[in-house]
Every structure is written in C-alpha cells, then in structure tokens.
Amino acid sequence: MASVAPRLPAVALITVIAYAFDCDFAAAGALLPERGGSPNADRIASLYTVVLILAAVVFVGVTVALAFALVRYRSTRSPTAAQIRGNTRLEIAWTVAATGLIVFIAVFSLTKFGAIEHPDRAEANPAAASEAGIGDAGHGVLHIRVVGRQYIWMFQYPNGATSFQEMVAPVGVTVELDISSRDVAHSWWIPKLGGKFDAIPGYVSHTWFRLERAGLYRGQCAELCGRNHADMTAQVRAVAPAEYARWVARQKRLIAAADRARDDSR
C-alpha cells in the first residue's frame, strides 16, 4: 500500500487554494468556528474568541518571561548559576492568577452554555412562523426530524413533507432538530449553524438554529461512517417564510402523486 505521507503536501496545497478562491464546500473557520448563520453559532464563536484571547495573553506572557530569563541569565553574563531557593510572593501570585483565570473561564462558559443549547423564545418571530404555516400550538417552532443513513440525510417535516440531502427552512423561524440514525453512527454538522451533533441508532440528539438570512449553508457528516463517508454531505437552504410554505405544499403534492402511482402499479 502506498504511503499517505507524500500526499499530505498536495492535500494541504489544495486546501489553501480552496480557501484562497473561496470554494463552496463545508469547512470550519481557519482559527475560530464559523459565525453569521444562526445565533447559537455566533455564541459558540464568541466563547471560542474569549478563550483564545486569554490563551494568547498567557502564551505571550510566558514566552516573554522565558526569553527574558534566557537573555538576562545567559552563561556569558552569569558564569556561576544563582542558587534561588524560592520566592513566596511570586509563587502565590502565579497560583492565584492561574486559579482566577480558570475560574473565570469556567463561569463564563457556564453562563453561555444555556443560550447555546436552548433557543431563546423571546427572540423568536411569530409573524414569520405564521407566514410559513407553522402552528406548533402558538410556539412558532418548526420541528424537523433528521435521520442519517449510509450515505444520505433524510429530513421529515411536520404535515408529512420529506426531503433528502437538502433541508429547506424559513428565515427568522426557530428550527429544532431531532437527530438519529438508522444504521451506524453519523454526525450532523453545518458549520455556520452550530456545533456537531451525533446521530446514533436508538438515540435522539437535539439541537436548533434560527436562520438570519436567505442562502445555502453547506455541511458534511463529521463521523467516519463507512467507505463513502466523504459523499455524505448535507445542506440547508434558507428561504423566505412564504416560499417555505409553498415548498412544503409542493412536496406534499409530489409525495401524494408518487403514492398514487405506486398503488396504481400494483
């Protein structure tokens, strides 16, 4: 079997070129998670940004201190090494600083998790939900069942509509997903619409998003699920609420026509 190592530079080059020319494929941000598609994705990116800035400050501080020590106490300047037995104040200071930093990150993260995991009802748009024909007992939430199978995603909407590979969702409406699998483990991932969620046989994972503008959001199964795993892509097409209502009606007519044709052929 040929070694994979020689191909790595070519793969890296292709990736760089794809980024440079903004090729249309699903990928995480170069340094931070992608944002701009849904509020939960924005909150994940903000959390990463805060942690990254704090980590950068610590890295720079440690690097500067190390460089200072290497120059200040180099052998040509100090041939005999100083025998330092400790500095109580300094040790207490860095212990308190490190503890405070960890506590801050933990508390800050915990305050963000709720808004990332659960949609904020106060920011929902009942008018958009009504225009899209979504009742949900007045909550204005669209529930879509996402089912993974080798190597395609199936989306089941309320009122019997179904689609494959491409999910259609209305802008401004909270969409809650119930994610599962019919065969092996998969992972639902649309980078601009939030984090990854496992699709496991016999178990249902839950996530949500709320599209902020019309467009196409591409994704990819993020769990190695078989030899054709790379072909298991997905995309979410964001449309205006009225267009979504028309699309659902059309899907239902097509499904009903297919059912009649099947029955007639028997």
The other form holds:
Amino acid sequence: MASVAPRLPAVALITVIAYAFDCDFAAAGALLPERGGSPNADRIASLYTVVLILAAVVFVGVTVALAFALVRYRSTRSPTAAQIRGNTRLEIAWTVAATGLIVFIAVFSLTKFGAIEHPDRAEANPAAASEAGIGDAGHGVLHIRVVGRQYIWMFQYPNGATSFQEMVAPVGVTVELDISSRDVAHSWWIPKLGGKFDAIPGYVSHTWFRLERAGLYRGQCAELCGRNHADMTAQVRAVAPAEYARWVARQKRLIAAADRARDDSR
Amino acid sequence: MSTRTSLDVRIGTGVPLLVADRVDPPTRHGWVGWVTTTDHKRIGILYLVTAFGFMALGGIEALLMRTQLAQPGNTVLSPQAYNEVLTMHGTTMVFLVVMPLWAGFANYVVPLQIGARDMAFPKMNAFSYWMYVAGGIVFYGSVFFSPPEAGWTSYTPLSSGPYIPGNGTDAWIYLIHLTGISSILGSLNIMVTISNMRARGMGWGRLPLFCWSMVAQAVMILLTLPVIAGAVTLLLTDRHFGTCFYDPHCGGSALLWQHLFWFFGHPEVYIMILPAFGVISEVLPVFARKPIFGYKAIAASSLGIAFLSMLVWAHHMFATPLPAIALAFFMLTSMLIAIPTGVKILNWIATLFRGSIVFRTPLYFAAGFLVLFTLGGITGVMLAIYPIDRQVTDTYFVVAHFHFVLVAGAVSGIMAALYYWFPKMTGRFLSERMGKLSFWLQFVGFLATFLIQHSLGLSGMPRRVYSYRADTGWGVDNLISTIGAFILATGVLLTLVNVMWSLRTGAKAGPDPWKANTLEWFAPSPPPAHNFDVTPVVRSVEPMRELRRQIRTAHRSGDGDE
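Mind giving me the form predicted in complex with its partner chain, seeing as the form predicted alone was just shown?
Then the entire complex follows, led off by the chain already shown.
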C-alpha cells in the first residue's frame, strides 16, 4: 500500500494533462472554461490550460512531498526526530523559485492579454461586415448596446432596432458591446463568447466577440440582482451576415409599426 | 498537596521564578459567574460556545441551499427565501463563526502562551464578547421580520436603493457595526497584551507563532474594520437619510461601495485564515517532535501577508470597468501574496521532514489543511489572471475557491485548534476514535462538496442562483455536491458530539499531554483563574522543553519529591 500511494498523484497528474489537452472531451467545462464561440473565449481557455498544468505540477509536488513526509517519518519508522531549525540557503532557494514561477506566470499571461482584450483589426472580415449592412463608419465593427435591468437584458442595434433577452448577431463580424445598467448591478456573461463584464449604473463596460459559426449561445446574469436573478437569462443567436441585415431591418420596421399603431390609438 | 510539592521542586532546582503576589477573589459559580466574568479563559470559552452555536445555524442554512440545488427546478426554497438564507449563511460564517472562534482561541491561549495572568484590559475584553453577542442577536432578530437578502457583500445599488422591501439590510449594517466594535477592541486588547505582558525573557524573537499570527491579524483588523464600519454607515445614511454616496442618479458611485467593501473584504480573508496558519505552526512541530522549520520566515511571512492583503482588493472587481493599469497592478499584487503563503507551506512540510510524527487528531486536521489549502491557494493565483477571472468569477468556481480557503483552511485550523487545546481547557482529551472519524468525514465530504463545484463554475453556473434548468446539465454535479455537504455536516456534528461526550468521560489529560513547546502547557489543565503560580523565565522559542528537562532532573535528583 505504501509503495502505491506515492504514485497515485503522478497518475492523477498524467490524467489531468491528458484530459486538459483533449479539448473536445473537456469542452463540457469539467476542467476548462467554455470555448468554441468566439476567439477571445478560445484564447482564455488556452491560457487557462497552460496555467492549470503549472498549477497541477505545483499541487502534485506539494502533495507528494507531504505524503512522503507523513509516511516515511511517522514515529514507528522514524523513532528520533532530527532537531533542525531551518536552512537559510534552502529557504532562500525556494523563495526565489516560488518568485520565479509567479513571475513566469505573470509575464506569460501578460503576453496573451492583448488578443483577449482587444479584437484584432487584421482579422476583421470586411465582406461579412458589408453583407451585414454595417457601414464604414464603424470600421466594419458592429456596436451593440447591452442594457441590464431587473430581470431582462435589452439590446440596442445601430439602426435603432431593439431586442430583449435574445441578441441576434452576424457570424464573422467583430461585435463590440457597451454594457450598462438601468437599476442595480448585473453581469453580462455568455460563457462561450468570453468573460463576464459587469453592468453597473453610471458606468459603461466594454467587451467584444466574433462569432465563428451559426448557432445559439446561452448565458445568464452573473451578479446577484434581486429575487429573480436566476431567471435573468440571455442568448446570442449567431446568423449569416445577410440574414442579420434582414432581421435587424425587419425588427426596426416592426417597432416603428407598433409605435405608429400606439400613437394612432391614442 | 501535590501542586505545592511540585512547586517546591521547581523552586529547589533554581529555575528563576516570579512569585504571584495576588490572591484571586473567589470565583462566582453558576450562570452569574459566566455573565459577569472578566477571566480571559471564561470569555474564550463563551466565544467558542456561542460561535459553535452560530456555526450550527450557518450549517443548517448551507444545507438548506444545497438541498434546494440538489436537482434542477427544485422548490424547497422560494427565490426570496433562497436569497435570505444565502445572505444569512455568508454573514453568519464570516462575522459570527470564524472571526469569533479565533477570538475565542486567542482569548484563551494568548495570555497563557506568553505567561500572562490575563488580557491587558479584562473588562474591555468582556465588553468585546457582549458586543459580539449583541451583533448576533440584532442580525438573527431580523429572521422574525425581514431578513437581509443582498448577499454577504450587500452590493449597492441593490442594498442601497428601493429594490428590496423590508429592513433586513439595516440589521446587516448593525451587525457589522456591533461585531466591528467587538473585533476592533478585541484586537487592541491582543496587541497591548502581547506587546506588554510577555514573560521575562520572551523577546519578540521567542514569541509563539500562534501569537505572531494574532499580531498580524490584529494589525489587519485595526486597519480595515474601521473602513467597513464607515462604508456601512454611508450605506445606512443612503438608505434612510437621503444621502447619495452610492446612488449614481444624484452624483454617487455604485462602485465606491465595492472598493470600500473589498478594501476590508480581502484582508478579512486573511483575518480568518492567519490564526489557522498560527495553529498549524504550533501543531506540526509538537506532533513531529521537531522544532518549527524557519521560525523567522514563518513569523515574517505573516506580517508580509498582512501588508500585501491591503493591496489586492480590486481583484474582486476584475469584471467591473477598471483602467488597464489598475487591472495589471491588482493582478501582480494578488500573485505576489502567493509567495509568503507558499513559503509557509514549504516550511511546514520541511518541519515534518526527518521528524518522528505522532498521528493524533490535531495532526490529521493539520495535514488535511496543508493539502486542501494549497489547492485553494493555487486557484487563487489562477483567479489573479484577470481574463481567466472574468470567465470564472461570480460562478461556482469562486464558491469552490473560497470554501477551499475558508472551510478547508480556516475551519480545519479551528478543528486542529479544538483537538489540540481541548485538553488544556477541560483537563480531558477528546476521543481519538471519534476525532479521526470526524476528520475523514469532513475531508471526504468537503472534497465531494467543493471539488466538483470548480467544474460547475467552468461550465457556466453562476453563484447565488436559487435554481437552474434541467437542460443546463448541472444536475449531476449539484447532486454530488449536496451529498458531500451532508457528509461534511455529519463530520462536524461528530466533533460536537465528541465535545459533549468527552467533557464528562474523556481520558484525563494532565498539564502537558502532548509534550508541547509553549507555556500554556506549564499551567495545570484547566488552568486556575490566575493561570500560573509562578511564571518561568523564557530562554527559547520552546520554553516547555527546558522546563520539562529541569523538572525531570529535579525529580531524578530526588530530594523533596512526593
């Protein structure tokens, strides 16, 4: 038993690494953040994978050392204790090593942040943008305002159209979001499209995504916003650029028609 | 009179002594004695008993939430009741359980460890305890009216505006005020006691490491609790007197609250965990029969953590609109704090190396602490990387992270402290069999509850949701987590049963049952009201080692022996 126990963490480590690299298998979110909707979410998941492997190595190292000490130096096997009070060189060495690891993780992460935080203009797809009906004014970037309130998200599109709960966005076009709130603090989060950004009254948060394929991406408010916080869901429907152009024009027409009908009946 | 004889023996060996020059008034018996006491040991026990009572309440609240979440679409709790229970659970565990439990252990142990007769300000000490009780009563009184439901962080504008009916948030504010007074005065007392009342020869370099951790904790409490006291006062005036500190519609800032809250809130994590570091630093050398490895590094890292803890608060706010420079600064400081913490863990493991480890229950909890707290610390470094944080903050990943730090960290430390010092407090051992079973139930139950929650968070489950849909696929993980919570609760309950059982029937312990290193073991178990008949002069970090040797030699030389 004693000969097997120290090897278990090593087996666990190999399993973790194998599991982490097998991204399709781990895509369910068991070990890695959600990915597959937008490049920023994918890049976060890649960064996370590297940090997770380093973390696993540190954790397994500490656990193995501890398990070894507990098994090897139990009083029945080790009747006398060595009276050691410290070892300055060893202590300096491991402090430097720990600092080195932290500096490495920090520097490595910092090199990855640019591509996560800001959309790469070179990757923009002008053809998709013009198909989606986005003019040159936004440099091919679609700006959508996201407004939180108890307990529904509202989306405002550049042509004046509005939608609630479901955002419709074109595939292949960089979408930038300006996130704010009308009442309490909320948090905008669609896991497959990147990290969450808080909607705080009086402030505007910014983030972006670029949808890679058509589909439905679900999420929900991530900041406690009152009793129905759990029901404040959101989804992004990714559609072809031409379909987006048709949808947003139709949405505008419908809203205008509804406004006219309301005004006429007054 | 065997104590008399052994005292004569000690005097006979030439151990330099301070002779007590006061005789205590007779102790009052019964409940009047407990209510009017200013004895640090009785106040310590009052803290511990009250806080374990609140732990039972906080635990029931946790189980209610886990039962509600056991399967999708459950209806055990309404959305309103869920938010109330979640607010009560977090607030209870932080302000009414972990902080007062450490106040209890510190009250009992610190004066004994430094060879003092009592705390520096015994009446203020009693006042601190009763302020804590008042805070608990005010807070739990709200259960009969409208409990708070804005979470233990009470974010504005949800807590400041007209968004929640009822006055529960005010009860929460008064709890912060009252327990804040309790903690600030308590820390002042600890600071003055440790600064001025150490036994002769106990320089700062010979101060026990538990006392060092309490010094670091007192610094953090004195610097950050006034900030939260001010912040909740502004919240109170916003709620009732028309001020606009947190209301963006009239010039206030909803984010100001988050800055003030976390300026306190992050050091608060270390306020809860540092005393556990102190306990681990006491327990490991005793049960490894070996001096602590790197005394100075451990003491210094406690102070380093206390300092850095006040420079990391905005890592709780990475999803809010912060300038890039602030994001980078708080990421780096948050990572930096892993260094003193990591140094401690390595020192602890080195303490075990080449020792002669005796496997008693306190050591089990200390070893469990090392494994699980390391994992919580590592996810802390991951959370410092802000794009990663934005994927996992406000999800069950964070819930898992801080329970690894606060349950596997602080509560394991509390369990180790309880099993370690119970013989001193009562004169009897806790049952080892029940203790070890309790440890394994807590260890396995804890892992089942919280390890799986990392995955829940990664797959998109936000924290503080009263329910979730079946098509999210979170049902199985939540069920495992709920089963784990009940196993964990059984483990804690077993320790409480152990305490009740061992009070009457536990094996007699004697003054120094563990062959420990510090002065509390020089006093009888339980110590008399005045603690020590004579206070020895301290010549090292482990004064009890020399005292044991001297007493042994005196016994062997024979004259005047019983």
